[in-house]
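Okay, so here's just one chain, in structure tokens, the form predicted alone.
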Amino acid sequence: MPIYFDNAATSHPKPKGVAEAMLKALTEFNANPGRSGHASALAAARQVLRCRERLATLLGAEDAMSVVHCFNCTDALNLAIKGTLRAGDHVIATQLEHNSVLRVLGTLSARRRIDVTLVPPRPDGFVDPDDIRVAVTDKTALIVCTHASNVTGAIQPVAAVGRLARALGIRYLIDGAQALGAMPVNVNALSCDLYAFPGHKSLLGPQGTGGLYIAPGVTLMPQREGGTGTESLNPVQPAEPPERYEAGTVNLPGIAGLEAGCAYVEARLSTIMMHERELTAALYEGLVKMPGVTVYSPDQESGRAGIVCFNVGDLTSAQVADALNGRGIAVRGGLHCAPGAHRFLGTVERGAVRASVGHANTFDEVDQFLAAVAEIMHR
């Protein structure tokens, strides 16, 4: 079987229960949740609620109604950013952000609606909260920070940034795409108002799922309007969450699969985290010892998510990724939809190779991977 080291893009394999839950949703209670009062519709609604409650537990959120189902993390980030910002606002984000943040901000900026400041990381790859403090103006309405870089895996000081935002009364959004399900998350301890996440990465759910935590007292402008199954005479979206943000039919099979993935993670989070940390350490240590290989991920084990980013000799990242693919190893080369991170690394021209581990990877696979990289280096 191929060695799959592309879990930062989407996790594989999924636990067996994920597909089983999706099939059950399609065959046993295949109805529209919240739209009818018959038994199947009620069973579907209960499934949606169970997933919401499971997500709230993983987020450390006290109220499950603060978790909104979205189509993916990008959808959640669009809701959080566009639902917050108004003409003339100023937003601070980091240079490490994914295009799911940068393109939203770039579009709003191009329309001359907002001003954007991108704070670069320090030389060690971590953003300094003091640099964010310096960038604050009297028009700053939002601070956005990735929890962990999807390029280098560097875990950012999101709690310290949260304390700063809370002290200044500025709304704070965390992009948890590479964090939730891979490490403990507590939205209260992080002092965040908004936390966006995908379902298909470390939560081990299917693609087309994700969500947004919205803290109590935080109201966003909805980005979609339509049917909710409630307040049908109301000409505008209902005021109460989560219906305020969930117009249209939700992805019931996907949500069923996501709940199964979340249940698997919740029962094993500490074990998964330690296993992935040890695998990542083995990858990192093996690569840094190879002459001619440049590793961009942080050297401290506690500061990395399950990602090691590197280049081999003078080869492009595409050449290395293709050579590994030919040896039955799946990684990702390129810019990883995070151009600012590659400008920081100096890898815009050739990109970088990203190896990202998951719950099912093994140390034998790490050994095979390192042997393949050494072979490519000396071919």
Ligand SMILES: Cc1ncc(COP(=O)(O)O)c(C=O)c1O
Given for the second form:
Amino acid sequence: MPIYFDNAATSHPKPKGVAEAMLKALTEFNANPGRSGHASALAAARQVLRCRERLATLLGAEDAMSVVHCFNCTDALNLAIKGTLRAGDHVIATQLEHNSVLRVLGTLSARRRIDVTLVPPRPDGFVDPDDIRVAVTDKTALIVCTHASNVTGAIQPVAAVGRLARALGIRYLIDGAQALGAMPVNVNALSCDLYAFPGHKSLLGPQGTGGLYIAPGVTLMPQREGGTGTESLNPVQPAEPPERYEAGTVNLPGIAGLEAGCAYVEARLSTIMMHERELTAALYEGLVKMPGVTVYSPDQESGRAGIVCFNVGDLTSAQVADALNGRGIAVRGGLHCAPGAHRFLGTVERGAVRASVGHANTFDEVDQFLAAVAEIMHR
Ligand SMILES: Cc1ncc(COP(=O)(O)O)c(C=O)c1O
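Could I see the form predicted in complex with the ligand next, after the form predicted alone?
Now the complete complex, all chains and molecules, led by this one.
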């Protein structure tokens, strides 16, 4: 395996317990949770609940039933956005959003005649809540804000946006793809109604997992109908979460792995956070000092997630990513599914190189990475 600096796409490596938990689910209680009443099905259902409880703890949510299992963060964002908006609604999102928000809004604005306002960040890369306030109309039904940009890593003022949304009585969705598991999150302190997250990034779970926190009292239109193992005579989805939103068989092995990932993170969140912050600082400082390298991530350590985004000389991001790959280093070039962020940076043409750290990276790897970038620069 190369030096892996692509943790913002999906984390690697997973703790050993993740694969073990998945194997255990597949071999020891591989039954359909919440359906039959036999011992294996009950063990599977307990596993699904344990994961929900761990997720609730990491989110600071009181009720585990407010956490819905999804298949990734995109799935959670689709449920949150499509489950909220109706024809004629207005939605505010930031220009920094991922396509898992932007394309959902783009499709809805064509199909359901919703209006969308994208609020750009200020020159420092952070959205100003006042700019969101100015965009509010009497039709605004939803505000969407990414917790941290997946391009620059800039941590957005999500709590201040939450206070604004709460004061105005507007539903508020945070995209926590680059935050949950990497920093403390408390959905109450953030005043959010909806918090979407993947299981396979900083929560260290397997791919095919994710979830949506839905605050008590918030009801969404389900985006899938089907079996839940409950209320079988009811011709529509049950009213109560989580069944309302979890039609069909859930990803049991994935959820077992996710629970193990969450347990690992929960036990050492502050250590992981500190380690990733220091690694990111070392990457940032090393790159910023290199003549000919342009760094796009914020300079304040506390203002960025474990991401450093940059370009080298006049090379395209693909050339740099390929050259790093040739030296055994995995990063991501291109547009990172976030075209608005690249419009803001002026990097739509050549993209940018994103190095993103994880719990298992080392300072020695950072040194090797910096030496490789210097070599690519001078070749
Ligand atoms: C900010 C952001 N939102 C949403 C997503 C989508 O996550 P997933 O791949 O789990 O659907 C990503 C993935 O990179 C992301 O970075």
